[in-house]
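The chain below stands alone and is given in structure tokens; this is the form predicted on its own.
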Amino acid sequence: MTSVYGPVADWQSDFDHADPEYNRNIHAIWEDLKAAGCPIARTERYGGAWLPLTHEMVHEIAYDTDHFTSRTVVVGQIKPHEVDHLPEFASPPAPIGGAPPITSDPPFHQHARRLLLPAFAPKKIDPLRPEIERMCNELIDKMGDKDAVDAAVEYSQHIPVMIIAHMLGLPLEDADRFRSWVHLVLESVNAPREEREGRFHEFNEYLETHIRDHIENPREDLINDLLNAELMGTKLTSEMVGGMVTLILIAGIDTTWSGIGNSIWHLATNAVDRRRLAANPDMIPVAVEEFLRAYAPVTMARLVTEDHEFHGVQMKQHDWVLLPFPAANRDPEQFENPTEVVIDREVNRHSAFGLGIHRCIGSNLARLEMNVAVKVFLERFPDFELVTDEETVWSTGQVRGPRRLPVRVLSRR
């Protein structure tokens, strides 16, 4: 991928979260920054952005909706106020945003959030367990008897796509397109704008086509639920439904895909934990919470609403601020031995699903998918290891997870 910015010169003053080196070496970069006395990094890329690294700072920003707007939560080269005349990049102004409720500010946010909560409540999600188990086993069946498999390409990337496509009523045969749009929205933010414009048009046209089809041919799925819903006494517009579908499609796929991959990567690189969980599957739910803490996939973003002094730095109106929940989860002020992965950690109030009003709506589904995916993988492959002479490829951007994860199967069932 071509970058408009070039290589990073200094992570403290020139960081780029979309540089491949960032996610590949993310924990070492954070530790180096903090050791150098830099709890909040700065870059002039993307028109100016900040990267706070302590739990205190991340928590404070997440709860401060006056100084930090959620109008857009993905850092990009062009900010919303600069591109309101470019519909492929612009988003509706606060308090709505382009993908409500994640892009919404109070008071609108709470009304939009209530529309989606029922679809992701435990009573809706828990019955999906048998289907997810079936999917996971089927994916492993397709791997055959190979000695080495790609746990990302052949396994983790498929599971959330299947579930989200089913919930939305979108065709599963478009799975590759869904993943390509995840890359478009979240990973290619430092690519030249002209490389992205056509893809955004394609994505928007796809959603418009399927929403129109749902209007003409109603069925029982989440898109039709949204089309029939009312917000503050008014039916949702097709544009607002499209924004919510974008949120569910992009966030629902990438975060869980990455969470499953991160978990398997840890087990592939840690024989003690791998064999312990394979022998004690009842430990998996607690271990998954620790994987979520230690390898939290998601970093959100905010825009500064007005010039604002924050912990000694001068933030300017329209600056980006990244919210690295993974860094907050590794703060020694918040967790004992934060850099150590303790799969039976008893106290684990992690922030993997966010903080504040935008805490992840889909956390019940993500947890279920991760628990089932790890359980089935260990059931079928009780012992495996990372293939060290092949590269593990990490995503770029604000969601971190392996995109290629070669593992050698040491035993199977």
The other form holds:
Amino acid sequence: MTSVYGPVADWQSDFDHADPEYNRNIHAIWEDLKAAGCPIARTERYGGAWLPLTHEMVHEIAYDTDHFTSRTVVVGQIKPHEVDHLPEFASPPAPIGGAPPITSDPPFHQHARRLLLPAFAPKKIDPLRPEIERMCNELIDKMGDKDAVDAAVEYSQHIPVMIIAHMLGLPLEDADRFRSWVHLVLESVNAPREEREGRFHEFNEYLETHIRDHIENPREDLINDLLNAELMGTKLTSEMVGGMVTLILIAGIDTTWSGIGNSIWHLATNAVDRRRLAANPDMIPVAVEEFLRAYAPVTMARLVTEDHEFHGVQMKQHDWVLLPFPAANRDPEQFENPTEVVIDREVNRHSAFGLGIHRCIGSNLARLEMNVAVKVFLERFPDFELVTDEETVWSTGQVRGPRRLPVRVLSRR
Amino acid sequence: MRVRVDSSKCQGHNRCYALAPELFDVDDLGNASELNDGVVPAGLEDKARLAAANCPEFAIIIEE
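What would the structure be for the form predicted in complex with the partner chain, given that what you showed me was the form predicted on its own?
Full complex below, order starting with the chain above.
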């Protein structure tokens, strides 16, 4: 799908985070902006958006839920207030939003969040380790003895979707459809609207069908738990269950797929770190935190609730504000040698999973999947390297990770 | 040495529990708390410092 906005004129006043160039050259773009004395970039695309780049600003916005609402966390061509009068497009207003709790503000937010947290608590997630390990090994078995494998298409993209589909109680055969909807929601935000709308309809119909099936045929899974849960004394509507399932499905898939892909990309392009980790698998958990810092996949978004000045710029009500946690993670005020990837970094207060009340609910699951995926990949392929830069394809939009990652296998077990 | 989790800052990142399960616990909602009234047994001081140095919300306080 092509963009409705055309090429970027300059990154200071016309940035487009969904332009393929952005994710491909993200670190150089940020460095250039900061070197030009621009800690907060602007665009008139999407009806107007800001891109702050320092840890201080990102932290402040994440904590200031009065001036920055989460009603919609993915920047799009239409702002929610523009379609509030159209029943077919309107989403629930703040503080609820269309996919609670990620789209919710206080005080509603914490009530919705408490319904989901227990399913993702460390003690619930840790026992999944053997199953994830088995899946990862099976994916590598399937690759056979080819000289080159695609670590994104044949490996990382499958791992999170298998776990999430199982948790929710959705058929794993639909994995390709889930990935295509993730692409729709997150990647093609600057594609023509008529191309997008029909696909959204298809996604909503799919969810409605499966939620109805869960109501008629109860079973043990997260959709079932949500259908039986109470929020502030009343049962959830099936629309709200649909919103929560949307959140888990969209947020649970390509984020971790990107996190695994980014880790393998780093190892494929850095022989010293690769050999060090292959020889010392005990170092993997600390290294994964560094991959999360240096290549944090997720940038969130907020909407400005009222006109106000923010660090010298005039923000207007309904402006979008991107929350680039990956940029905050490379702020020299917060991290020593931030542009260097130090796989045994000891002090690492990275915000790959966000800051404040919206900390990623799935962070324990994402960490486990990344740890196991990196460990198994290195066990089976102790040595490998990137085929070429040109053949690596990066995602577009607010989640950054390789969508194609061909690596040449140099040794295998 | 003692450690304390500032529950008004903790957002459940679970870094402390992952790095120093001897010193911290987490509940079903991901909230962390210090074990043993926060008293750090001899030999675990480095783990306590590591947990504090990896909390994204600056929620862990060390009292020496």
